[in-house]
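Next up: just one chain, as structure tokens, the form predicted on its own.
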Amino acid sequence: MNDFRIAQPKTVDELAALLTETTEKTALLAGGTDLVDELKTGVATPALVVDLQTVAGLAGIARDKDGLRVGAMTRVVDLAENADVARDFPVLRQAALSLATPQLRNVGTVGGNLCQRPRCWYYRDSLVPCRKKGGYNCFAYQGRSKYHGIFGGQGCFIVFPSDLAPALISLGARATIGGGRADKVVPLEEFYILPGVDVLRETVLENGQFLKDVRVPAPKPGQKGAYVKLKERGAWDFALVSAAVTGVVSGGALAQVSIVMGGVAPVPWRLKAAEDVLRGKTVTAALIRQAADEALKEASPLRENGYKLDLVRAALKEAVLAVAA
């Protein structure tokens, strides 16, 4: 582990000023469950670590007429146990409860989960100069690719590991970005960027910016949701494939539907082709198979991860049937 300094700003304004003025390589510390591992292995080598736990106003869940505001420093356990989330956004509660272990949910934060770095074993090895760390090659392309992406690789085949991101995107959530002269609000779906845009980062956050909160719109009449996570182990694990489905059920059909997959791409992956097949029709097993077939036309599995095609079909079927029930 390299030496670094720690800063502990007390307010959002202090945080924004610090990030704007510093010229040092900086890392933001939320719950620490991801960053501490990167620091220990030497993958992350910041000169300055900014502790967000001391910043007032970044945690908490508040309800208003427009929906929910979830602060970036809200603990995952608080999200999972919130009554409004349980009643109105079951897909989000299911995703939060699927995340890690009770101990980690007590420490990990919403913002940390949404902004975590990839779990790729080449990226996590400090001795491997992969593209994600400024090298020239994605070693997974011709190497060990069991846990890597089948969509959107563009020269780097990581998968984005967040459980909360697919659920929140399926709900139409928006992200508030702090820093600079004024806050900026973007659809959470647009918060993430593919390797073809910038292989060195996963989000639109630039130097001096930070995730401030996430806004979840109020549920529509008849809205339902489900989150399905398929793992290699029965105990805690990252998703091999996950599916977040939010839909409005009307007359036995999905009048509206949003499908976002995890574990399959460098960003939470929207299955728009599957949505088009399902929208407005009465859900049947045959229709779901058709939807999956259409969506998987975009897939490009690597040598060791073709099994994820079947997992996409399984996760999609279970989640859609749960919503349509």
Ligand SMILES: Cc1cc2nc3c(=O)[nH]c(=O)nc-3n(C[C@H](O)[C@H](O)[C@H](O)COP(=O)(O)OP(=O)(O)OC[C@H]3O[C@@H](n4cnc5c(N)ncnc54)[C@H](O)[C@@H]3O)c2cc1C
Second form
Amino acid sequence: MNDFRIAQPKTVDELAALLTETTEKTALLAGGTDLVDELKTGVATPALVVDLQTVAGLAGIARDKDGLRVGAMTRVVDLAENADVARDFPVLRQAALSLATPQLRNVGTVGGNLCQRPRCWYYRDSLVPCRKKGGYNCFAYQGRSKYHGIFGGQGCFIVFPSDLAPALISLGARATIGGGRADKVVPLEEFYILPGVDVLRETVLENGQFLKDVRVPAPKPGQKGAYVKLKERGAWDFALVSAAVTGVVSGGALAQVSIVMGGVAPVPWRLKAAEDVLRGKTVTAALIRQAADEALKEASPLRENGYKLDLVRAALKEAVLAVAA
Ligand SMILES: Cc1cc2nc3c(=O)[nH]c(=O)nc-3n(C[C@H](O)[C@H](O)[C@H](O)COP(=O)(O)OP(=O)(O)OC[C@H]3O[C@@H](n4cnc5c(N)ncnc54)[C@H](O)[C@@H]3O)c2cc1C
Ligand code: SF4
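One more: the block was the form predicted on its own; return the form predicted in complex with the ligand.
Let us now look at the entire complex, which starts with that chain.
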């Protein structure tokens, strides 16, 4: 582990000022379940670690008529156990409960989950200078690609590992970005960027910025949701493929539907083509097959991950049927 200094700002203003003024290579520390591993292995080498635990006002869940505000420092366990989340946003509760282990949910935060770094084994090896670390090659492309993406690769084939991100995007959540002159609010879907935009980062966050909160709009009448996570192991694991579906059934048909997959692309991957097939129709197994066929036209599996095509079909079917039931 490299030496680094720690700063512990007390307020959001102090945090913003510190991040604006510093010229050092900086990392933000939330629960540390991901960052500390990167520090120990030398994948992350900041000169300054900024501890968000000491910043007042970044944690907490608040409900009003417009929806839910979830502070970035809210622990995953608090999201999973929140009564408003359980009642109004089942897709989010299911995603939170599927995440890692009780111990990690007790420590890990929502902001850390949404900003976590990729799990690609080449990226996580500090001795491998792949494109994501400023090198010239993607070693997964010709190498071991079992856990990599089938959509949106653009020279780096990571999958974005968060369980919360697909669920929140399916709910139409927005992200508040702090730092700089004023807060900025963007749809969470647009918070993530593809490697073709910048292979070195996964989000729009620039130096000096941080995720402040996410806001989930109030549920529409009759809104339902389901999160299906397919894993290699029965115990804790990252998703091989996951499907977050939020929809409204009216008159027996799926009047509105939003589908976001995890584990398949460098960003949470919206299946707009599948949504177009399903919208306004009565759901049947044949219609879901047709929706999956449309969505998978865009897929380009690597040498070892063609099996994900079948998993996309299975996760999509299970989640859509749960919402349409
Ligand atoms: C064994 C294990 C299993 C896991 N399983 C899962 C799983 O099944 N599903 C899943 O989704 N995740 C999983 N994770 C990943 C991750 O640790 C958790 O998702 C956790 O919620 C991350 O939160 P944290 O607060 O610990 O983040 P940290 O480790 O503190 O931070 C993670 C990253 O986000 C950045 N960051 C943190 N907060 C902010 C902020 N407010 N603004 C900007 N950047 C920020 C940090 O700088 C760092 O780069 C797992 C991790 C481990 C070690
Ligand atoms: S998939 Fe991305 S992170 Fe993994 S080796 Fe290729 S460039 Fe590096």
